[in-house]
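The data below hold one chain only, encoded as structure tokens and taken in the form predicted on its own.
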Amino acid sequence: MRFDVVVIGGGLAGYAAAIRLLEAGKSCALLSMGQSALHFSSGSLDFLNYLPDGRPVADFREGLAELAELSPGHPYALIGIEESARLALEAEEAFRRWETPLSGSLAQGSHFRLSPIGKLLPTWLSSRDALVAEKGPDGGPHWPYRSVSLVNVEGFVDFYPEIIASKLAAYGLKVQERSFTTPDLEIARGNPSEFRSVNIARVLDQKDNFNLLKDFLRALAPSSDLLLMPACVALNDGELLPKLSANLGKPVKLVPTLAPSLLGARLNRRLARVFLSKGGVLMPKDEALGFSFAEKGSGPARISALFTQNHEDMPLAATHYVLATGGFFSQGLKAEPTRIREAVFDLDLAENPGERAQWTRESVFQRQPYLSFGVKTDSNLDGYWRGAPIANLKVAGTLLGGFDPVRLGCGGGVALVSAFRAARAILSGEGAA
């Protein structure tokens, strides 16, 4: 099977690059091993929350400039500060074009999202269904609400209403707690190991159960400025809550839960639907196992075929490849007894990890070196193999080296910026010659 581009990895970076390439008229196949990291995230996308020295970032563009000086190996610095900002704006426009509405923008700076335990955290883009707060003049949260009805599903253990209520009260909101159930939810509750957010949503999204929820919320609406629930409703329909809010005359918002994350899973599903609607070929539950190089001439090596678990006898051939398999969590990087390796091509790493004892620190509160491990690329995001760039391989997402997405709060931003940079390089013919 032959395509213009084969993308390896079905997460945020992989889908973003693939969709952009499809929009430009390229034929594209995408391999996805299974659930991406989005299924375990809040559904919000961070751009740059902190600098390497720990200072919070108030203005994204100013933060980028300081980041380039403090961490020249960061993907934003490698791609270029102005280019990274342009690509971030391009990503914002793409989400609007893909009818995947997210609140927030690079120009506005960060806003606050609510964590599963009620802590306010800065972020770049959030689902419009999530409860967020803009930053006030003092840098603290600005809420357009005074009173909140916090509604939990009875028996749902991945949500902590008492903790969240106390946090919201500390932020100046008056909170009343309520619980809700239906006969169908009581049946589902009989299996506690399966009573998780996504499974609850499959029950609540059914018409009869959703109508019961709507009636329950309608009774609370007169005494509340805001109706707040755990993210366990509206799994497939992004218009469900806006329509419900309009019907009740009060906003209905969601709080991310512990994994699995409905908001993250919904974003991943939406990207998959956009990819398919534009003619992409999705190869789910398939893993890249090996590859072959074209016969080498005087120029850089080029990948000629990719062998996968489901297509061992029918390799995937493409003009270009994009590798977006993620870091350790998504198995894009693997730790062996004496080395760290990239899982598909065994690409060169951005830095030498050293001995195994140097990969981690004893305390979980210390900076963990392994979080910044990743593959080596240049400004065109060409992957390197044995010291030389591969001419037709781009790398995107958290597989890139030189940054700690957790400590800096930049994982979503790097995924999107690098995905759009990889797509642009392919479309313009940039890269190893």
Contents of the next structure:
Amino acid sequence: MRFDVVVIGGGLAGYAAAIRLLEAGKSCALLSMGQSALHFSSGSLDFLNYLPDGRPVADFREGLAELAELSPGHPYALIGIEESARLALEAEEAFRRWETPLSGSLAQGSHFRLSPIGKLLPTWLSSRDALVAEKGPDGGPHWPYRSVSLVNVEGFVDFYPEIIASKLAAYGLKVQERSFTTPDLEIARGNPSEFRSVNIARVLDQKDNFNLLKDFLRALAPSSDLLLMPACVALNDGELLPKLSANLGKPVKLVPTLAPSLLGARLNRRLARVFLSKGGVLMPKDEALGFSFAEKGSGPARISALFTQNHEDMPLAATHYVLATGGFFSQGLKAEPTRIREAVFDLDLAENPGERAQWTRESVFQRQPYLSFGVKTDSNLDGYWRGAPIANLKVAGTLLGGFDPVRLGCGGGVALVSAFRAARAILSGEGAA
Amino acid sequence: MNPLLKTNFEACTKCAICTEYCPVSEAWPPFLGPKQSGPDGERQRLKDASFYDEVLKYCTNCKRCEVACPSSVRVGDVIALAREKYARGSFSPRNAILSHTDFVGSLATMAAPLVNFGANLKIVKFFLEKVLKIPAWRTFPSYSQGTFRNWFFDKGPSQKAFARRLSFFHGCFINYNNPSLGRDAVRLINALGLGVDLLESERCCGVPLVSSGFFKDAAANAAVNDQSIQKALLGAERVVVASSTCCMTLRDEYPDVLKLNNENWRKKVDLLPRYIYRLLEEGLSLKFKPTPMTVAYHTACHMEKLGWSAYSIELLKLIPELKIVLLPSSCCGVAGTYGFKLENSQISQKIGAPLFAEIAKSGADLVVTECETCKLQIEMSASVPCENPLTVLARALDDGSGGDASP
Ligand SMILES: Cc1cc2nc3c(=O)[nH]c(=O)nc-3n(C[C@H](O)[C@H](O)[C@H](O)COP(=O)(O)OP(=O)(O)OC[C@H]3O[C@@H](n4cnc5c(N)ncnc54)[C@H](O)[C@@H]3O)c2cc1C
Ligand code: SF4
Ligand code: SF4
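For comparison with the form predicted on its own, please write out the form predicted together with its partner chain.
Every chain and every other molecule in the complex is listed next, the one we just looked at coming first.
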């Protein structure tokens, strides 16, 4: 089957690139082996929280400049720091166009969110439903609330209301804790190991249950500036809580829970929907297995066909390919006994991983070298094979080498910036071709 | 090899994403869900068979859990294998009737007008519900007068002249309930310049038997089909199938659940739209006339698992003026014979509700899907006609015959 572009990987980077290309009129297929890292992430997208030497980033643009000095192999540095900032704005614009509103922007600088265990973390873009705080003049969070009703679902253990409450109390907020249930939730609770955020949401989002929740929150509204819940409601509909907030006259906000994470899952579902609505061809549960090169001409090598699990002897063919298969976590990279391998094409890596003993450090709190492994590219994000660029393969997202998304807090930003960079390179014919 | 090992169940990281996508646990939380019924439960069952929970029979075998799993665990297969190994269900005449589609189908087709009339009579429906536990409000598939096979051999267009041949696995639904889909398939294949054979002896693929727990009967059917397919491939270049579920069963459930080694023919069994696509890529052609209407494409569960929706969608795009809306993938709830069982019927309708809403929103004149039980469910619940893409393609064929060639 032939397309203008085939995107491999259904995470943030793959979808962003694919939708951008569809918008520009390209025909596009996207294959994904399984659900992506978004299902495990907070749903807030980080741009750059720390520098490689551990210092926190106070201002995004200054941070970028320092990053380029300290870590010239980081994708932002490779793409160019001016260009990266511009692409980040393009991403912000795109989410508005895709009717997937997020709060935050590069221009405003970072805002704060809470982790599932109550840690205050800076970030770039958040779901409108997430509890966030602007950065105050002292550099700490500015909470526009005084009294908070924190409502947990009875029996839900992937969320720690006491910790969140004490954290908010430490900022001077007055917190009253409540717990909520419905007869249907009690039934679901009968299966405790599956009483997880998204599964609770599937019960709570049903009209009867949601109405019970609404009544419960309505009773608390007069005594609260904020109605706060763990992220276990509104799995499919980003308008549900803004509407509820308007109805109650008080904001209803969510704190991310342990995985699976509803706000991340919802963003993933939303991107899939936008992709389909723009005519993209989705191939869920298909794995890219191998490829063939076009007959050798004079220029750089070109991929002519992509073999997949489901399509067997009928490979997919495209003018361009985008590889966004994530890192080890999503199996874009594989650790073999003596080497690290990019799983589909065996692309060149950005740095030599060295001996197996050097891939990891014993203490989980130390920097883990394997987290920054990834594939080599140039500023156009061309993938390299045996030392030479491939003319029609771009790489985006966590699969890129030269950065550690966890340590630097830049996973979401790199995914989006590189996706838009790859799309633009394809649209303008930049790169090895 | 022990089929359980092929399920990769040890790779489960307990992330619970499968449960997020399971339509049954959404509609009915007491179902343990794929993680718990599948890999988690299996670890316990391997230690002690008494951990087997009869609630596993509520799994529809839709395989959406497998599609979602980031670690490539074949969750649905783990559950099916556990049911085969541990379930101690008592015999139910209802399950026997619903699942033995060959036997019931041949009886019913002989007496089609009576059965169709009877199945929708109040008194009969009362009996169905009270005695057989089949919900009274369900519309039954009507049985046609005369099977597809009879039409093919008695009245069908002669297939002698064609040098290249495909063997058509029609399945029960085409044979007993919807022969016109079979005629559409024949017409499309002939329009490409290829001839059609039928398998010398064709049994139900076995999927309804598997889902009702009749594993032995299913394996017996598989053995017959295995022989017929091998024989057919001596003369035909492929065995082609119109129904996504039959196709998935022949290719994947035979080796993975029914323990039949089909290595030597698995890749020669193809869904017909995919094979048509291949023939077009080879250079054969089909001509379509403008068909100004809107169709909504629904990805049936087993179609999602096969991963071949794109072929049907790309073929439909060849029809001038046809507008195609892609429905977000979600289960219609009927899951084969599942929705025909009273204890499942409310779960079944609840599962389908989001899909029915999407269909209404799409404004489509027709829903298109490769699954025949989805067709029953959608026509009953969404009140929009539903056809296999092959029917849409055949109706749009510009072969000079003008419209449906069949009576
Ligand atoms: C647990 C966890 C939490 C995180 N939390 C945050 C956070 O809060 N904020 C933040 O900004 N970043 C976070 N990150 C970083 C996160 O990885 C990035 O933000 C971003 O989501 C990565 O997107 P991606 O598209 O590059 O890769 P992924 O999301 O990993 O997607 C890769 C996709 O490719 C598919 N795939 C892999 N191989 C193949 C193949 N051969 N064929 C077909 N498909 C294939 C996978 O199934 C998957 O769908 C987190 C990461 C992890 C692992
Ligand atoms: S999605 Fe896969 S890995 Fe996750 S719990 Fe289910 S079976 Fe296990
Ligand atoms: S096969 Fe379908 S019904 Fe059964 S557990 Fe998996 S998702 Fe649920």
